[in-house]
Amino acid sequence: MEIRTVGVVGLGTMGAGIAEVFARGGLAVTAVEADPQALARGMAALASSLDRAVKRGKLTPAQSGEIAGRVTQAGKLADLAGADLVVEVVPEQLAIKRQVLTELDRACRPDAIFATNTSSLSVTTIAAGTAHPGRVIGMHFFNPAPVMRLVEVVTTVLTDPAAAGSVSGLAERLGKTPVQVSDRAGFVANALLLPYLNHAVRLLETGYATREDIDRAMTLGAGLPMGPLTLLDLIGLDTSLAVLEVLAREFGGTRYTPASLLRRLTDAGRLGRKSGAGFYAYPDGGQVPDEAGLAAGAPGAVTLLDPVAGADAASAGRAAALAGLLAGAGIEVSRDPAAGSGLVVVAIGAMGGVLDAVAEAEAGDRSADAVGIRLVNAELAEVVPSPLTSAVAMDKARALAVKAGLRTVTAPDRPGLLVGALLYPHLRDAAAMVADGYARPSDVDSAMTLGCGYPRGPIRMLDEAGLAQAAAILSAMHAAYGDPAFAPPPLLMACASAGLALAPRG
């Protein structure tokens, strides 16, 4: 079927944008809301959308009263009888969807295509109640609709492939990229999204790090446009919540559970941004704290310390970044431990050992005195006490990294730190829903840069960092915590010791 004629059901912001782009691809498009007051908040939403795009130059005046007459407002189902594609997006409520779609089996010519909008619900479980489940697909739009460019197509053991294949035409024809995959929990989007959020928040439950800490290691160590607990004050903790709880009940896991302090604040009504309050308080929350003033608490001098005495390219080339950086910022650096006294910085990587280092040196007697740092990239550096590090040793050593030109999160010293402790367990899950053949690489990689905002997909970043460390790093965190949620999966062992990429590049 070549579809010309939409109705879109429900004209909350989410409904409005997808009529929106729906208009905008040139279809017919009627929109139903049966409370009067919605409906006229959805068109007004809808023309104010086409008025920002005039303002930005991306419409002239006339393409958008074009694209505004294509859309019809209607208050009853029954005037989408003529409609080739019908999407529903009502509230995210198994009953209610399914109530809309038994009174669209009434409604609409037995040929039409259903489409549920759900981002958690089992598109199975909607389309059973209908009289032609073959014809009921999911069509998951992200917000902002006109914006966004993923759309999951998201087919159930009975869809007719017929109906799938004209959904992702449709799409394709709008400027969408569609991904599809078959009807489970979260689909790819959010079944990588929301374990990775979660996470964030039982690292910051469990005192691992602060809140600054985790959101500034995945935007300046990982590159990601949003730190995650800023994400989850934009998502909503409820909305957050709420999927989290339907991916716990399809594949269970600590993975998937719900953080205790995401439901507490729940509970407590700080839903994040649109309550004015979630892990930060609005509007003036998640802003990242100025260290510059620190730098002046930096030492003159400090002893550095290579853990394993360059026994390998790649430690001994770690502590020569970090001489040159210091020494670049007029600093001395002393390699003897032996000698002097104040500072003792440990050039460490991703797998920690600052206690281990010290002991090697032979400078237990200035264990107080010694702290880790690694070099994420040219902005971040990862601060790494042991548990015998003072303070004193703490603030001198942030200073010294601030001297330097870098930012800084505290991590403890655990097998990834921060960053890596945050970030291979996300790219270990998408690499277990390749080895399970759910989606393909480039599916991935597409649902998280145009579903997400990833410059770079979790495949991409993964084959980037190199298989044989993130396996390490996890295998590592796997043995440490005797979490199962942290074992590489067999895929992304053999690809390791093959020296083979997830995504081979063309």
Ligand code: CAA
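Please read these numbers as outputs of a predicted model, since none were measured by experiment. We call the rigid core the largest set of C-alpha positions that still match within 1.5 Å between the two forms. Positions refer to the first chain, counted from 1. First, how it differs from the form predicted in complex with the ligand.
Annotation: Cα of P488 displaced by less than 2 Å between these two forms, core superposition. For G372, the Cα coordinates differ by under 2 angstroms between these two forms after the core has been superposed. Positional change of G26 between these two forms reaches 2 Å or more at the C-alpha, relative to the superposed core.
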Second form
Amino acid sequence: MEIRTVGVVGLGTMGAGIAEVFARGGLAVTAVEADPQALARGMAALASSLDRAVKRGKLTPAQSGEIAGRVTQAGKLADLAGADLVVEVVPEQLAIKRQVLTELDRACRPDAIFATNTSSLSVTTIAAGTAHPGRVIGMHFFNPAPVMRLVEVVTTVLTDPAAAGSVSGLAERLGKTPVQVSDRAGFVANALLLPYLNHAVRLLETGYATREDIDRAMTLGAGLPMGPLTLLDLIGLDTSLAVLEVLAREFGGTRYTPASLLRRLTDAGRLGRKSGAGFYAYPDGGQVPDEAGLAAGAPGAVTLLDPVAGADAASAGRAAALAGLLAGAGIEVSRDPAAGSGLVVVAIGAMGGVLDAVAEAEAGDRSADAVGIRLVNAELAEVVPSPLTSAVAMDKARALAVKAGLRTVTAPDRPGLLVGALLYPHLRDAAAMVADGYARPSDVDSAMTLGCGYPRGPIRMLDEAGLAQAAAILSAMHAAYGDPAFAPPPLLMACASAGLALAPRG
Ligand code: CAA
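Can you give me the structure for the form predicted in complex with the ligand, which would complement the form predicted alone we have just seen?
Every chain and every other molecule in the complex is listed next, the one we just looked at coming first.
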């Protein structure tokens, strides 16, 4: 069936965005919201999103008017009698969704398709309570719906393949990319995203790193469009908590058990952007402070050590790269720990090891002055104290990195430091999802690039980082924390030792 007329039930942030997507795609949309104030808020959100597109020159005022003209407001489900497809975007409570679908059974044509945008409930359970479970399907959009190109089309054991085909075809007509998946908690994207976001909250609440450093590590260090705490504020802490609770019930383990701080903030009503505050306060939230002023505190000369002097080519390469950057910024670099005084910089890799390097260089008397610096990429340095490093040395090391043209994050001297400690377990979860047969590498990568704006999918990131490096960091994290959630899955170990990639490159 070609879908031409649609209903959207529930006009919160996602509902309004989904209504806009359909209207932009040329479909006649009936937007139903029982609460008149919520209806007005949803229509205002839709109008302001269209205005933004006009201001950016993406739509002409006439096009914006046509799109808005395709959306009819309604207060009751009976107005959906003629709809080919109805998408429900009501609150994530099974009882509410079931009641809406029972009413839709009465209100709509018997051949209408019902889609749920649920991000956490079982589509099978929602479908099973309806008169035509074969025509109930998951159609999962991503926030902001007009921007993110992914639609997860979720089928159940009851789904009629023709309904899945119609919904996937519609998603394509709307300029989205459908990824068809079976009904499992979190589907692809949320099952990968939420444990990573949860891990970020746990690192914050245990004092592993600051809020700003956690976000900066993943934007500047991993190239993601938003830091995890900023993204939690966008998604909503209550929604994120609900998804994690479902994932924890289905999969168990520390990755999914919601971090206490996430629960506390939700209990406190700090739900993120929609409530005015979450991890950050809005409207200004999430702006990373400028570090440029720090450069003035940089020392004129430093001693530079390799992590394990001369042990491997990678470590020598790191030290040479750092020495080049420092020299380029006019800083005198000595490689002799016996000769100099003042700051000692250890050119560490992602495994850390500041004190080991100091001991190896027989420079133990300079431990308080020794700081690790890891060049993550051309933009970001991780600045890493050992337990013996003084606060003065830390300030000097950050100033030094800023003077050398880098931004910084402070990370503890633990396996993975900050970027790797957040990123590798996330990539590991993606490899595990492929290994257990739920999704293909290409589906995982499409889901995260198109649904969450990643520059490259996690499987590709793993292959590019090198599976041996990933396996080494994960194994070290597993050994350090004893958490099986960090253990590299057998598929990753096998491909790493065989020198193979996880995904074939075309
Ligand atoms: N509504 C409509 N359009 C919006 C928008 C919104 N709320 N926010 C941004 N845009 C548009 C802008 O108009 C702009 O459009 P053009 O390129 O056509 O001009 C474009 O998006 C980029 O916007 P900005 O330049 O203002 O901002 P940006 O470059 O920082 O990008 C972002 C903003 C697209 C949100 C980007 O930061 C991003 O991709 N973030 C990741 C978001 C993400 O992960 N979403 C998934 C969350 S998980 C989920 O939703 C599922 C669930 O069930 C929990």
